[in-house]
Amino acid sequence: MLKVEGLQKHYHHKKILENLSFSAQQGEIVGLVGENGAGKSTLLNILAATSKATAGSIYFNDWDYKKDKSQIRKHIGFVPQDIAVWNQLTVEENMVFFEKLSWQKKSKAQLEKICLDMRLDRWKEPVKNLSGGMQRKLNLAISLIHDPSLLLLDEPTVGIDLKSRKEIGAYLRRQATEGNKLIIYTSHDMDEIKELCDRVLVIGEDSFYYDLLKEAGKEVMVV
C-alpha cells in the first residue's frame, strides 16, 4: 500500500505540489492527470525516490521513504518520459546490460520471456532499428526486470500507434491483476485513461479533468 500524506513540494518561492494527500492498493492501476505543469512528473519524481518532498510524508508498505529509502527503491520501477536505451545495442545487450545493475538477477531466457510477454519479439535487433512502440516496450520491460511492485509511469505511450498502446495497456493489466503490483500511470490520452485504469487523481485546479472523467463513469479524486 503507497499513503502520501500532506506532500508539498517547492522550488525556490515556487509551489508545485501543496498539501496532497492520497493512498493506493497493490493491485490497481492509478491515473494521474492534470494540465501541464501540474505537477505530475514532480510527483512520480518524488514518488521514485529521485527527487525529495519539501513537506509530507510517503509510506509503501511498511517503509518510511525518509528513513527506509534504499530498501524502497528495490521495489519501485520507474519508466520516464524519455526512452533511456543504448541504440547502439540489441534488445538482448540493453535487457542484459540493465539486469547487471539491478539487485534481482535473472537468466537470460527470464529477460526474453518479458519482452515476449509484451510482445517485444526482435530480441537480436538493434535498437536504433525498432518503431517507437517497441522502443516504448523496451523502456517499460528494463524497469520489470527487478520485478517491482510499485511501477510509475510517465507518459509511457506517447507518440506510438494504436496497436502498440492496446498491448502495452494488456500486458499493463496483467501486471496489477495478475502481479500485484501498484501502477500509477500518467497519459495526456484521456481514452486510454478511461479504458486503463481503476481510478483516476486529478492534479490542479482545473476542473476539466475531473468533469470529463466524472462523465464517463470514472472514480475520480482532486488531490
Given for the second form:
Amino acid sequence: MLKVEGLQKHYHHKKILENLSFSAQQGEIVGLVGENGAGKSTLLNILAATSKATAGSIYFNDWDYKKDKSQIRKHIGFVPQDIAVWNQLTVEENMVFFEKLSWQKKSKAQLEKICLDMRLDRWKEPVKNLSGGMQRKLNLAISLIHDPSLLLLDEPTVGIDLKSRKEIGAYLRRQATEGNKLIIYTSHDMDEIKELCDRVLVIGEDSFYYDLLKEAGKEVMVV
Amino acid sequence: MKEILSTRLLLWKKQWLSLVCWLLLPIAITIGFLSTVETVQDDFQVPVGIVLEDDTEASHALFDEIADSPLVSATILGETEALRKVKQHELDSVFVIRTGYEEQIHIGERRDLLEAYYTNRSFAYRPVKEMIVSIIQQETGRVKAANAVIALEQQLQGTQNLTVEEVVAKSREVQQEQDLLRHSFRYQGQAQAEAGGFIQWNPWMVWAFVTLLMTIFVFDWVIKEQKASVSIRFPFMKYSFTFYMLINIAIYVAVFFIIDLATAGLFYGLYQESVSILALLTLRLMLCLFAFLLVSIIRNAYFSYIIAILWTLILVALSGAILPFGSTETAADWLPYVNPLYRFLTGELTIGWFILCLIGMIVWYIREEKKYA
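Taking the form predicted on its own as the starting point, write out the structure of the form predicted together with its partner chain.
Now the full complex is given, and it begins with the chain already shown.
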C-alpha cells in the first residue's frame, strides 16, 4: 500500500506540489493526469525515491521514504518516458544486461517470457531495428525484471501505434490483477486513462480532467 | 562485480574491433614512428669518400670525427675508386687528406691540407666541407693553445713539463665535461641520448605519449554512458551508477595493463628495451584515472578529443622534443609537476599524479553518491 500525506515540493520558492495526500492499494492502476507543468513527473520522481519531497511523508508497505529509501527502491519498477535501453544491443542482450545488475536473478527463458507476455517476440533483433511500439515494450519489460510491487510509468505509450498501446494496456492490467502490483501511470491520452485506470489522480486546479473523468464514471481524486 | 564484467563484455561484443584498434594503436604508432625515424635518419646521411694520403694518427682522428657525424656516412677509399664513385654519383663528394697533414697541423698551418672532388649533383658538398674545415680549425686551435700553455709554463718555470699531447687530451676532456648543449628529452635518464645529433627515440618514450592520448580517446565510453538514458535505471538496481562506473574503470585498467605487459614483451624483443612493471602499473593506473576525470569534467566527446590532442602536444613540447623548454634550468623545476608522464620517462613510479587523481576520484565518488542518494 502506498500512502502519501501532506506532500510538498518547492523549487527555489516555486510551489510545484502543495499539500498532496492520497493512498493506493496493491492491484490498482492509478492514473496521474494534469496539465503540462502541473507536477506529474515531479510526483512520479518523488514516488520513485529519486527526488526528495520538501515536506510531507510517504509510506510504501510501511517503509518510510525518509528512512528506507534503498529498501523501497528494490521494489520499484520505473519506466522512464525516454526509451532507456542500449540501442546497439539486441532485445535479448538488453534483457540480460539489466538482469545482471538486477536484484533478482532470472534465467534467459524467464526473461524471454516477460517479453513474450507483452508480445515482444523479436528476441534476437537489435533494438535499433525495432518499431517504436516494440522499443516501448522493451522499455517496460526491463523495468519488470526484478518483479517490482510498485510500478511507476511516465507516459509509457507516447508516440506508438494503437495496437501496441492496447497490448501494453492489457499487459499492465494483468500485472496489476494477477501480479498484485500497484501501478501508477501518467498519460495525456484520456481514452487510455479512462480505459485502463481504476482511479485517477488529477494534479492542479483545472476542472477539465475532473469533469471528463467523472462523466466517464471514474473515481477521481483532485489534489 | 562479476555481473558488471558480464555487462561490459556485452557492450564490448558490439565494438570489439574498434576497441582492439584503439588498444593496439600505441604499439603500432610507436613501431611505425621508430622505423620511419630510422629510415629517415639513414636516408639523411650524406655518403662521403675519404682518401688518406697522409696515413698518420692525426689524419685517422680527422676521419673518425667526420665519421662520428650522424649526417655523414664516411668511407676510407683509394683515390681512383673514390673518384670513380663520385663520377657515378655514388658518393656526394671526396676529400683527400694530403701528405704532411699531421705535420702542418702541429705547426698550425691550415692551408692546402685537403683536396676535394665533387660534381654538379653534390648537393651536400658545401656543408660537409664546412664541417671538415671547422674540425680542422678546432684541431689547429687546440694545438696552438697547447703550445701557448707549454710556452707559458716554461716562462713561469713550471715543474709539470707538459707535452702538447697532454694539453690537447685535457682540452678534449674539458670540452666534453662542460658541454652546454644538453637535451632533456630522454627516457630513464639515458645519458647523452642525442649526443650524435639525432634524438635517440626510446620506444617507451614514444609509447607513453601515444598511450596517454589513446587512453583519453578510449575513455569516451564514460561520456557516452553518463549521457545514455539507461543511467536513469541505476537507482533501482543492485549497483549504484557510481559503483558501476568504478568497476568499469577497474576493468579498463586491467585490459590496458594486459596490453601494456604485452607491449613490454614486444619492445624487449624488438628493441631490447626493458621497463619496470611497477612503473608501468602506476602509469597505467594514473592514466586511466586521469582520463576518467578529464572526460567526466568535459562531458563532451569531441571536445575531450580536442583537449586530449592539445594536452599531449603541449606535453611533447614541454618534454623538449619540439621546443627545448625542458633543457632550461627553470623548466626543469616545474616540469615534473605538470607532466604526468615525467616520472615514467625517468624510470620512476608515477606516485604524485596517481595520488592527485585518486583524490579527484574520491571527490567524484562522494559527489555522485550524494546525487544518486
